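The chain below stands alone and is given in structure tokens; this is the form predicted on its own.
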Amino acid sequence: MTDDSEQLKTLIHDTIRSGRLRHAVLSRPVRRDADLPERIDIRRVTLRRGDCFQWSGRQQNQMHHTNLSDHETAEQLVRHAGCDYRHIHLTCDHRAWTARYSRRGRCRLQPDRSFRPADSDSSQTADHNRRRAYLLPENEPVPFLIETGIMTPEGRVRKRHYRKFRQINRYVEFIADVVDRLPQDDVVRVVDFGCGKSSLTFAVHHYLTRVAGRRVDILGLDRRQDVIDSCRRISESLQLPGLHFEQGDIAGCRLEPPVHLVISLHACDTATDDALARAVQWDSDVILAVPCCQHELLASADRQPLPLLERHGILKERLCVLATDAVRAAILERAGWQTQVIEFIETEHTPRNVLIRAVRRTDEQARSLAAQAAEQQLAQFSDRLGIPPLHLERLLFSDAAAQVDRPSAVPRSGS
């Protein structure tokens, strides 16, 4: 039986940090004789001092209420899950999940398929729930957002850029989640491969310097000289220390380690693999990658392990996209990184909504065990689907990839 404890922990932190969690329930105490309520209800409320979560539970025929901050709520939910309560139910605006712990302490996390958004009790939703609380708040001027045209000088988000504003905030949330894994006293070195117009690069600089209080050395790299010139003008105008931009590609980047954070957003096809490989070679603490245009597997030799899917072009393409990212995650695990594949932004904004988040394991024993398991799972998965060694595997494990008896990839035109 699989254990979803880590996925539940990540879900709790992500839904609270993003402002999506509306209601949670802890039930079925592990010990009946413990001084714990049979059930605890946790709801988002608005008080004079601000927004918080109200914990409500009945003990000895008396209802008790406690108000906790977002951070405290996340910590307490993670602490109680499995240790004090076997059932945990989480409700967001449009989704709900149920986690159940067995007597042996294994967690099974599943979507609540009976949940319907219309069933939620809107009368108990606080006013602020209609507008998400962002790390980069609305109606507060942020210099780089003003300079890039996303905000007005007064701090109002322009209507046509609101989706971009949400995407930037979602991205900043990911940075906030991993900031503790980055150096606190030394300069944080960051490389953003394929930075483009650099709204997200500026967001990283803003959060690390102005919110987290870190010193930074951030390089934005892109192949287009015109966008690099534009980014340089903005950086110079705002006088942003430790931020610079260069024209070039991933293959030509010759930085010496350490590089603590590597970012690759929407690098096309195998360019994502080049960025991941470079991050592994640098032994980076954190890797954030949003893959795009995964065509390598689609262009590989004909194979039909799942003919019902592969006979339809659109389904075959989606299968190849999912399989490619699953392989990338396994390869990073094999290389020594704890890896998650999570939603970047809602699909209503972009179909490229998957983010690979990898954090370097520091415990050598755990790193070795995870690498062995990932290597075995990767081999089984690839054999089952007839997947040849892909670009990232060949870059990082060329000797091992050459020994694997799998179909060879057919070169793409122009490669």
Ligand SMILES: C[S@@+](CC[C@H](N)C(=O)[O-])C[C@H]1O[C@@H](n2cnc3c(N)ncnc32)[C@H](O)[C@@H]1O
The other form holds:
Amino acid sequence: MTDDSEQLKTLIHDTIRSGRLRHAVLSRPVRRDADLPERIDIRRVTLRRGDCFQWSGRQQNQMHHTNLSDHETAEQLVRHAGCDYRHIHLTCDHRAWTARYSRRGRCRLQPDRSFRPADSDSSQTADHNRRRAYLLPENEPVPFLIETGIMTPEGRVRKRHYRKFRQINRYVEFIADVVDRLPQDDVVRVVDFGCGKSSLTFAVHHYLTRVAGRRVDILGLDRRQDVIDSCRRISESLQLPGLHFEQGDIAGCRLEPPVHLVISLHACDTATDDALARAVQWDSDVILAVPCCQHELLASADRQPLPLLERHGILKERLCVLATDAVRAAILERAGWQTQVIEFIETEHTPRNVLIRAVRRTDEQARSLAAQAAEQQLAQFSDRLGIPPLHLERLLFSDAAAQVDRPSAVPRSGS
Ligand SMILES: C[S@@+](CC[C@H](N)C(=O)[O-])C[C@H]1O[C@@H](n2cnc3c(N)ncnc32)[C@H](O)[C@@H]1O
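Please could you give me the other form, the form predicted together with the named molecule, since above is the form predicted on its own?
Now the full complex is given, and it begins with the chain already shown.
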């Protein structure tokens, strides 16, 4: 039986960090203990000094309330899960999940299908009125956000740029999560591949220098000269140290390692693979990539192992997207990175909402075991679906290039 403890941990941290968690319940204590309430309710509340979570539980016939910060709540939920309580229920605005621990301590995490968003209307007002605690604050002028047009000079996020603002904030939250893996005292070297107009690149510079207090050397790279020119103009006018922009193709980017953090947000098609391959070749500590459109598998496929799915264009396309990201994650595991594929942001902000988070394993034994397992799983998966070695696999493992005659999965788009 599978164990979803790690997924539960990630879900707890992600939903709290993004400000989405509204209510959690711990129930079914694992032992009779006067100090362990039968049930603990954890609700987001707004106090004068800011938002926090209120923990409420009945002990010896008396209700007790304690207010904990986001960080403390995440830590405590993870600590209690499975160890003190067998059931954990998490409710966000639009979704809910239940985690149940077996007597053997295995966790099963499932979406709560009985959950209806309207169920929770009563507490929604408070939550919606609450301003999200973004790492890049709203209503506070931030020079690069003003220069890139996302904010007005008074610090108001322009309506048409709100999605972008939300996306870069979310991305920065993911960086905040892994900041401990980046050098503390040395210069942190970062590359943003396919930086485009670079609101993310500027945001990462802002976060690492202003919030995390690091010295940085950040490169934004894009093949479009016009966007690079405009990013340089903004960077020069704001006099941002350690930030520069280059025009070029990801595949041709040659830098001397170390590059500690590689990021890409919606780099087109196989540009994401070029970015992942560069990061692996540089032995980067952390890779964060949100892929964009994917055409490679769709265009290269000429066999139909799953005809029911592949009969319908939209399903076939989604199958190819899912399979490509699954293969990318397995390849990164095989290369030695602990990899997760997680939700980047709610689909209302962008349909391209999958984030690949890969952190380089430092324990050699764990690295080699995980790599072997990933290699096997990848071979099995590709065999079953008839997936040929994809761009990333060919870039990183030259033996994959020799296997190009592996049958492929899905017919050519439109055939
Ligand atoms: C959808 S935009 C995303 C821009 C930015 N990351 C963001 O999210 O706002 C994709 C960018 O990737 C760049 N790009 C795509 N393929 C590339 C490649 N192979 N090398 C360099 N840049 C590339 C494009 O020029 C474009 O600016």
